[in-house]
Every structure is written in C-alpha cells, then in structure tokens.
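What follows is a single chain, given as structure tokens, in the form predicted alone.
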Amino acid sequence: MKAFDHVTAASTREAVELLSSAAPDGARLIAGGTDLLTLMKADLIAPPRLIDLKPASELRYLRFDDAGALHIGALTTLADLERHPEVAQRLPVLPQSVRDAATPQLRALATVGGNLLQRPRCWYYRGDALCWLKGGSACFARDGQNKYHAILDHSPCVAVHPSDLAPALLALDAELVIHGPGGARVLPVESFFAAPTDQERVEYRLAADEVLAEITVPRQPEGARGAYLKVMDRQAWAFALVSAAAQVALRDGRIEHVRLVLGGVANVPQRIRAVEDLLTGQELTPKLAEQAAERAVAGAKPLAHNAYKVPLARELARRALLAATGLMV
C-alpha cells in the first residue's frame, strides 16, 4: 500500500469541500472502510488523500417521515439497518437483503452508502491482470473462468454487482441524494447505477467530487410486501451467487404494483419490467409465477462456465414473488 494523507470531515459540506480541492481521483472517502482498504492493500487504487467521513455523525440516521418515507444517512451500517425494528415491521426486505451480506463484526462497520459503491469480486479485477475494468483492452473473464460471472450481457465486463442491498432499495423505487459543489441533487437507485461503457468504467455515476448522503425509500403502496432470497456458495456470509428481490402490493386479490429485481446476474442490478408488465392485474398462482419466472431469464446468455445461474435465477425469482405475495413463506 502506498501512502497517503489522512483528514477527516465533520460535515457533508467539509467532504465535498475536501473532494473539490484535490486533483480528480486525488481523494477517497473512508466510512467503514471494507472495500475500500481491500482496493488499496492490492494497489487497484491509490489515493494521495483519505478523507474520513466518520466524524460526520449527520450522516448516521435511520427515520421514516409523517409521509411515510425512510430516511437512510449513507454512514448508517449494515447492521444498524439489519435490527432497527420498525424497517423490519415495515419494510422487511431490507433487513432480510442485509443479514447474511457479511460477518456480524463485518456488517457492524460497512456503512450503507458504501455498500453501493463496492466495486466487482471478479478475481481478474482484483488481481494481477490489466482486465477491461481496469483499463485494459480485454475483459479476461469473458472467455476464461466465469464462474461467478454475468448472465446478462450489457457491457464489455462481465463481472456482476457484489451488493445485496442495492437490489432490495431498487424494488421499493429508493432515490438518492446526493451532494456537489453545485448543491443536492435527487437520482433514482435504477438511474444511479450504470453497466460499465469505455468512457465511464465503474458501475454508478457519482463525481469525483461528490457525496453520497442519503438513500431514500418513498412510502409504499398500502399492503406491500416484500421478499429477498440470496443463494450462496457456502452457507453463510458469501456473495450472492444470485438474488432475488420482490415487493408486491394486492387489491382485492390482484397485482396492484410488483417489482422484481435480481441480483447477480449482471454489472448492476436487473429490474425485471417483462414480469411487472405480466403480473399487473393479475392473481398471482403458482402457474403464473412459474411463467413470470421463465420471463425473468429469458434475456440470458450464460458463459461457459455459469449456465446454472439460469435455472437458479428463474427459481429464486419464482420464490421471491410467491413470498412477497403470501404464497409462501
């Protein structure tokens, strides 16, 4: 690891200062520090400044408003979330998206905001190889050891988003606010997060000099429910090999909102609009889930080694929406 400078910023406004006067990419936040340090420790990033968000306390909050709407500080922690009993009453897929993403110890330190911007787990990217994400001209994963890899092709990497959180804030329609020398800016979870193009080549859109202070969850239909389901390679504590993410509101009986977002099978989060479209106005049966679930994977394209993401992504699917909706439990 190389050295740098380490301050620390009090306020949203003293780290958007700090960010603004080094050189781009001169400075990193530091929270909790989880992905961050990993990146550092194997030279993937070398900042000349850390800029330590801790002392910020105003970033550390979990309400829900009169409307409704939870209010999350990015410097709230996975496990602040994962326990709060009243998200748990009300919005139980974020506590469930969060309970395994890590160790207890792990989840006490990961702070929400930088459970977002966690970078890929592909061994290439993390190791010795000048792959794509990195600058390079070949994505090595592409047609070498997949496993762990993409099932749906949306850019020249096909390393998949390692946050649990991220699909579960993008079923309930979560909006970030986020923090420039220009002032707050309001962008969708959905908008938010972006495949990896030769002019940008990292999963989110957030400025160098920029703050991510806060995650947004509106108010939800009357009677939603949601459901999140992760498989993993081993029995705790791993990254999703593939997740699932619903949240289903009914009246009388019938689909009055749906949203289902999987997780492991891309860059960034999939939000799957072919199953919303199927499911609203309908009774959900088990028949019907199964060819919402069918929808779901239709758009696949496994690599060599990854084929058995298809049928887990079409089962974890069909069982979030059962879930979500009673179904199942």
Second form
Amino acid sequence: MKAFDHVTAASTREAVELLSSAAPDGARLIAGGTDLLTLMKADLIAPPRLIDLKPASELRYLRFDDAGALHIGALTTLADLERHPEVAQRLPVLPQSVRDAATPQLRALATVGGNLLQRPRCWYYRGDALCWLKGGSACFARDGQNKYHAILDHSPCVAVHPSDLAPALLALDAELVIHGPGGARVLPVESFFAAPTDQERVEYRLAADEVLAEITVPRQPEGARGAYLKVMDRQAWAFALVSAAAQVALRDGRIEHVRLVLGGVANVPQRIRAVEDLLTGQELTPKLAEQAAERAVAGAKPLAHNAYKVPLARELARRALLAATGLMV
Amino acid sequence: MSTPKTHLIGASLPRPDALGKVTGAARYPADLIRPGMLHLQLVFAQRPHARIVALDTSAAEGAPGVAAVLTAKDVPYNAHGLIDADQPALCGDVVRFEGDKVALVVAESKEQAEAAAKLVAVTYEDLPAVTDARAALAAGAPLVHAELGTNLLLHIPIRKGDTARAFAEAAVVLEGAFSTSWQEHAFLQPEAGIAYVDEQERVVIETAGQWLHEDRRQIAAMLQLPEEQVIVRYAAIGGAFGGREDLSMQHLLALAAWKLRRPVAMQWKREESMIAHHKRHPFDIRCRWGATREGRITAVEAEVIADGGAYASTSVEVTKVATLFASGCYEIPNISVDGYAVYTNNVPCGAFRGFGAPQAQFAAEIMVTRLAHALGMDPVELRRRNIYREGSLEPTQQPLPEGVSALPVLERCVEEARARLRYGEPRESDVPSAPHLRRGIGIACGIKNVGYSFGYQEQSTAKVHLYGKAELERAVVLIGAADVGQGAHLILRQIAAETLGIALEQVSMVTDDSGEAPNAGSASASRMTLMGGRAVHDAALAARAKWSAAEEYEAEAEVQFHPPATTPLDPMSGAGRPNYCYGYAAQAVEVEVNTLTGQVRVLRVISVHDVGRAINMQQVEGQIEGCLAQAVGYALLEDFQVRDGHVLTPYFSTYLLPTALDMPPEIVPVVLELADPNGPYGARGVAEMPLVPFAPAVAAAIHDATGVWLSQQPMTPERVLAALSAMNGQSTAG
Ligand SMILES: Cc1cc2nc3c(=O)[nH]c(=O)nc-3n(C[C@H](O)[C@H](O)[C@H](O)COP(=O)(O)OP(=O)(O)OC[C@H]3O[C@@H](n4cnc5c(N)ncnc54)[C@H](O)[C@@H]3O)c2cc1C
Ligand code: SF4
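To complete the pair, please output the form predicted in complex with the partner chain; the form predicted alone was given just before.
Complete assembly follows, chain above in first position.
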C-alpha cells in the first residue's frame, strides 16, 4: 500500500468540494474502509488522498417520513440497518439481506453507501493479473476458473456483484440521492448499477466528484411482504453464490405487485421483469412459482465451472417468491 | 513399561500458555520486531516458469533507506530442503513457481523495503510451464529441473501376492478415480521473525518452526557455518500443521543478518504466506478393488500420483505414505500399488497433518464402502472382516508393529453410532417439513504412522537436571521440542513430574533454543508425545537413579531414545518394515444435505481414537476437535484454486476456512487407551488421525443421504449439486 494523506469532510458539501478540487484520480472517499483498504493493500488503487466521510454525521440516519418512505443516510452501517426495529417490521427484506453479509465486525464498520460501491471479488481482479476490468484486453475468468462468476452474459467482464443489500434495494424500487458540484440528483438504484462497458469499466454510474448521500425506499404497496435468500459455500462470512430478493403484494389473493431480483448471476443485480409480467394479476400457486422460476433462468449461459448456479438460481427464485407470499417459511 | 498408579498422567491440567495467548500477552515472532531493526522485503517471481535473463538491482539499491539488495550471488550455498537440497534461497537462473524468490531488499523501514522491491528490475524469458502432474510425466513435457532430465521425483511400487489372479477370481471388482486438491495450513500467525549476530559471532534467528535442530542444519549449510554458530530460537508458535517444517524465511533472515551485521526483521502478509509456503499435495488416484462373495477383500491395484510442485520438500516421503495406505487399514493378500511424486511448476507441496494418509484413504475408504454395497453387505461388516489385527501383514509383507487396535476402535465407533446416531436403524423421513434436506450417516476407518518412517534414524534426546538438599526439590528438563500449539511442553512436563514423583511446579522446561536444548526431533508425524515423551521419561529415570546414588545435591542425565528400527522399502517390491507405530481411528459422521443448494452440514461426529494413554485428556480432546475443524475445511470447503501456476485464492475471502458455524453442533471424542509398547506410560500420538477418516466418512454420509458418490475433494456445494443433477437428469436438482 502506498502512503496517502488523509483529510476529513464534516459534511456532504465539504466532501463534494474536496473531491471536485482534487486532480483526476487524486482523491477517494473513505467510509468504513472495508473494501477500499483491501483494494489499496492489494495495490489495485493508490489514491494519493483519502477524504474521510465518517465525520459527516449528517449522513448517518434511518428515518421513515410521513408518506411512509424510508430514508437511509449513506453512512448508515449495515449493523444499524440490521437492528432497526421499525425497518425490520415494515421492510423485513432489508435486515434479511444484511444479516448474512460479511461478519458482525464488518457490519459494524461497513456503510450502506460503501456496500453499493464495492468492487467485484473476482480472483483475477483481486490478484495481479491485468484483466479487462482493470484496463487490460482480456477477461481471464471467461475461459479460466469461473465457479463464482456470472451466468448472464452482459459485458466483456463476467464478475458478479458482491453486495447482498443491492438486490433487496432493487426489489424495493429504491432511489439514490447523489450530490455533485452542480447540486443533487435522484436516480433509481436500478439505473445506478450497470454492466461495465468499454468506456466505463465499473459496475456503477457515479462521477468522481459525486457523493452518494441517501438511499430512499418509497412506501411499499399495501400489504407488501419480502424475502431475501442467500446461498453461500459455508454457513457464514461468505459472498453469495446466488441470492434472490422478492417483494410481493397481494390483493384478494392475486398478485398485485411483484419484484424479483437475482444476485450473483450477472455483473449487477438483475431484476427479472419477465417473471414479474408472468405473475402480475395471478394467484401464486406452487406450480406457478415453479414456472416463474424456470422463466427467471431462461436466458442463462453458464460458463465452464458454474452450471450449478442455474438450478440454484431457479430454486432460490421459487423459494423467495413463495416465502414473500407467505406460502413457505 | 511399568505403569504404576499415576497422579499426573491423564489429568486435564490447564495449559500454562493459554492465558497469555487469549489475553495477547504471548509473544509471537512478529512481536519481537523492535525499532532500529532493518526490514526485509522479498521480490517474488510471480510467474510459474522462466529464465532470469537480467537482474538489475541498481535502482532499488539507490532508493531511500535501502541498505542492500541481496540476490543469488550473495548466498554462500544456495540450496536447501528437508530431504533433497534442491530449492534455492534466492533464484539466480531459473524460477520454477510463482512463489520463488529472486531478491531480498533490506531497508530501514518496511515501507522503504516494499517500495524498493518494486524497483528491482528482473528480465525474464518465460519458459513453458507444466502445471498438471500427469502431463508432467508425459514424454516431451517441459522440465521443471532441466538437469534431472525428468519430472519424476519418485516411483515407488508395492507388490504383494498376485493381483491378476485375485481379480480373475474375485466376485466383485470395482474401479474408482479420485482427486484431491491442495490444502493451505492457514495457521493464525503468518511467517515472521528476526535475526541478528550476537557478541559471540553467532547468527541468532528467532522465529517459529517445528524442529529447531533441522532449521539450524539447513541454515548453517546455506551460510557455510558450523552448526554451533547458528542459534535457532522459537517464540510462541501460532500453529504449524506441517506448514512450518520447510524453511520459509528463517534462512533469509539469517542471510541478511549475517551479511549486514545488523538486526533484521521480516513479516509476511497472508498473501505472501499463501503463495510461498508449501501445501498439502493434490493426488490423483485410480484404483481397482476386488472381493469375494464372502466379503474378503482380495485385491487392490492403484496408481497414486502426487503433484509435488516445484521443489522436492518432503514429497518423496508423503508419496510413500500414501502408497502404503492406498489399501487402507485392511489386510489384503494381493496388492499392486504404484506411487509417483512429480515435479510441476505449481506451489511445492510437503508436510501437512496426515502426510499423504488422508488423500490415500479418501479413495480407499470410499472403495471399501462401495464394495460392501456391491456385495450387499453392511459396510461395517466388510471392514470387520478385513481390518488389520495383531500380526496382520502390511502391504510391505511384514507384520504390523505391536499394538494393532484398528478393530476395537471400529467396534467402539459402531457402538457409539448405534447409541447416539441410531446407526443401522431404518430412518424415518428426514425433516418432514423440508423434503430437500436429507440426512445420512457414514462410517470410515483410518490409519496413520506415528513417527518417521522407512529407515529414518528416529531419535529423540532429552536431558534432565535434578537439584535439592535432602529431598529432590526441582528438576530442569532440557529438550528442543517445538510447542506448535498442541501443548507438547505441558505433556513433557507432566511426564517428567510423574516419573520423578514431584509436583508439576517443581519442573521447569528449557525447550526453545537450539544452543541449549538437545534435539527432540520434529514436532510432526504425531510423534512428540511418544518420542519426546519417552526421551524425557527415560532421562528422568536415569537422573533419578543417579540422584539416589549421588553424594552431591545435583544429578543430571541425558538420554537419546531410539524406537524399534524401520527399513527403507525395497525399490522393486516395496517390501520392508515401514513404521514402528501406528495410530488407529474410526469416525461416524451424520450430515444433512440440502439437495436444492448442494450444501452439506455436518451435524454430528463421533471420533474414536486409540491414543495408547492420554497424558492430558483435555489436550487429546482438543486435538480431536481442532483437527476436525481442519477436516471439515478439507472435506467440504477449502478449494485452493490454481490456474496455470497462479494461485487464485491467496486471500481468506475466497479460500474458505470453516467458521464456528460450520462446525458440527456435536462432536463426541472417544478416547481408547490400549497401551503402546514404546510410548511413555503407553502413549502414542493422535494429532493427525482425525483428519484421516473424515472426508471419506462425509462422502459415505452424503451417499447415504442422497445416493450420489463424490470422488473429488473438497465436496463443495457446486460439486454436490452437479452430482445430484447428473443423477437426476437435467430437470430439477432435488
Ligand atoms: C471479508 C469480507 C466479507 C464480506 N462479505 C460481504 C457479504 O457477504 N455481503 C456483502 O454485501 N458485502 C460483503 N462485504 C463487503 C462489505 O459489505 C463492503 O466492503 C462494505 O459494505 C463497504 O462499505 P464501507 O463503508 O466499508 O466502504 P469503503 O470501503 O469505505 O468504500 C467503498 C467504496 O465506496 C466509496 N464510497 C463510500 N461511501 C461513499 C459515498 N457516500 N459516496 C460516494 N462514494 C462512497 C469509496 O470511495 C470506495 O470506493 C465483505 C467484505 C469483506 C472485507
Ligand atoms: S470477470 Fe471481470 S474482473 Fe474477472 S477477470 Fe474477467 S474482466 Fe477481470
């Protein structure tokens, strides 16, 4: 790790100012540091300056407004989110999604903002190889060791997004509030994530001088329920092989509103609209859940070592839908 | 040996070092680093195979704070190794694996050393790499050590009886193909240490290892110094598991201190430790087993290939052990096994808890259970009919060393499994509310040698000083025995106190300095309790005898203990007396397989061991439980990924070790005490044994639960799901 200087930002505004006055690649925000520092220790990035956002305590909050929307400050830790009784009661998919993320120690440090901005765990990316995502010419995982990689082919890169929280936020139609030198903008979390392209070899769309300030979860349809399921190689402290988030609202026994999002299958979490279209207006039966799950993996193109993810994704999709509908616990 | 009433033997005395270890007071090697020391940073090859065309250190030498950049030309004798000295300390000509070392930067601070290491300019000409053991044996394969003209490091055949005839006459013949992967020791404390030249012109290395005197031998040879001029001292050792048997950095610390005449320090990052130190060998095993209708196993044929990686390390011995155990712990009249150790451009492989036994018996135990199924026989019954008994002939055609307890260990295991797991009873539906969760039980046996094998001159030396007036007041025991966390120092102290008839507090130990304490031999091969313990016992008896006779109030005795001799294996037939002692184990494992996700949870383990005599029962149980944690990782999780010679899993984020939640909720250690004829108070070793039967027991349990056999270790969810999908066709998994 290279030496760097460390400055603090006491507010969002100050952070934006510090970022925009820095040279290109001259500064990075640090929140919990749990991803940033691992990248720096592996010499994958070497920002000459870190701007510590933690003193900006105005960014650490969890609050329901009168309209029923939840506002999550970007500095809220995963542990805050996990333990908030009202969140657990009204939006259970959120604590469910972070409960199995990382470890208690990490969740106490890791922030919600940093979680959405963490980089892939692909071993070629984290190692010395100059792979495509790091600016090289080839993706080594595509024809190499790819048991943890994508089964949907959306980019030259086949790494999957490591966040557990992101699929849940997608299932809740969350929006992000982003502050930059020109003011604030609001963006659906689904458009914030995007598969890396030749021009932008990164999984999110955030300018270097922007600060992620808030995640807003809109009021959910009446009676909506959610579920997040994650499968890991071991019982704790592992990234998802595949995960599924579902949010479902029924009216008179029929599905009025449904979101199904899969993690661990593509560069970014995938909302599966085909399943939502299939289910809306229907009564969810075990049979229909099976059909929906089949459809969820219809486009899958597994690589040499990850064909197991197809049945895994199908089963998780099925079970998440059933769980969110209360047909299965 | 006489075993009178004892007061300290068997007592679960608490570990004197435990408090310091949990409070942080214990000083591990990295804690010895002091201000003013020079810091070392290695330049690793980071490529599997290449010729060094040019090595330019000038920029690094000119960098701030740099005191020196050492390369191959600075090493007096540039080769080391436990058996063959085939590994350069610093490569001058060719690099043979990713973790090979080409330069050693010495600087005033760690940061400066790291920065300067990046300035060392090495021009490589990449050579074709061979990274698969079978491919390495093919004609025309790139050579890892060109001067040898072959990648074959060892071929050892074992021949007994007439397998061709036995297969022709067998009622059932089954074939199997198995593969096992690398395993990382993952000790808590990555390699670290300090070195300096003392006022007597001796180079002193303070670090962690498993055998003071062997480290000293290799370091002295490298520096071309008399052994007495090299002092190796061990700080608290944060785990070893075989991973500290080979030199890692000890010799490089010594080299820098000797060259620069200043105290030096080095500490590896986890990822340096992961790529640079040796691993457990991956094996490729193909075999054929035959049995008669009556359940007599009559023939075993096997080809056992070990990927030894770039340097010899202990591959030759590991491969012999695996070859010996390819037929498990069963007396089989006709055996034909060929073991091969092969050089590749992968990470070198060497000692790791079990030392070839877990790999060989993963195959053997699965084959025995499959044979039983094919015969329509209970797997326990088939084992019972064939298992080693007193006087059984080994594959090497000699009777087993006395004290064969394989059968009582198995019987006890079955008894416990019946009582605790209801083994053998028809299972009611597993988890009625969740039909995708299936439970199963597997049983397997295991055997592993205690101590060094194949004609090695086994010895352990201890010295005991006695002091007092009218009464014997205190004793000092000198024995250079590494306590790698297994509790050897307490065991040796208990044995001394017991033998002398004094309290534990009256015995003090000198154990961690090669200049003061005599050579106990290695803390490996489950041998320290038997070998070191016996040396302490005998030295205590001898000193005590002198004390009674002496006029003065002081007596001392030094004893070198030799166990019964072993012999090398005959190069044509493998005949010989390979070992002087074996440990026997049997386990019953209950698992729950999630057929939707492929996850396997180990619910309960019964682990039965004949330890001869438990010197400290709590420590024996600790060894069983700790070893099972490593076994859970080995069987189910730890998937060390290497691609074209590059380690893809140098971090614990992708090399998954078991967590507390992955451990079985219930472990039942069962300790039998059927005295060994040579061990102190009858004790033999236990440290490796729980790793031997575990993976095949889990495989059998998965089969019991689901009907699929896994033949690749580790049995990850991906592999379980793939096997289930293959069984069920493509439609649904489950
Ligand atoms: C061992 C381990 C296991 C893990 N397992 C899981 C897991 O199972 N599931 C899971 O979801 N995650 C897991 N993680 C990832 C962890 O959750 C993330 O590292 C963490 O959430 C990142 O948050 P942070 O505050 O530490 O971010 P930092 O490391 O401080 O920052 C990450 C990135 O976000 C940027 N950033 C941070 N805050 C802002 C902001 N407000 N505006 C703009 N940019 C910002 C930083 O500049 C940096 O680029 C694991 C991490 C580790 C180390
Ligand atoms: S998957 Fe992405 S990160 Fe991994 S090697 Fe390919 S391009 Fe690089």
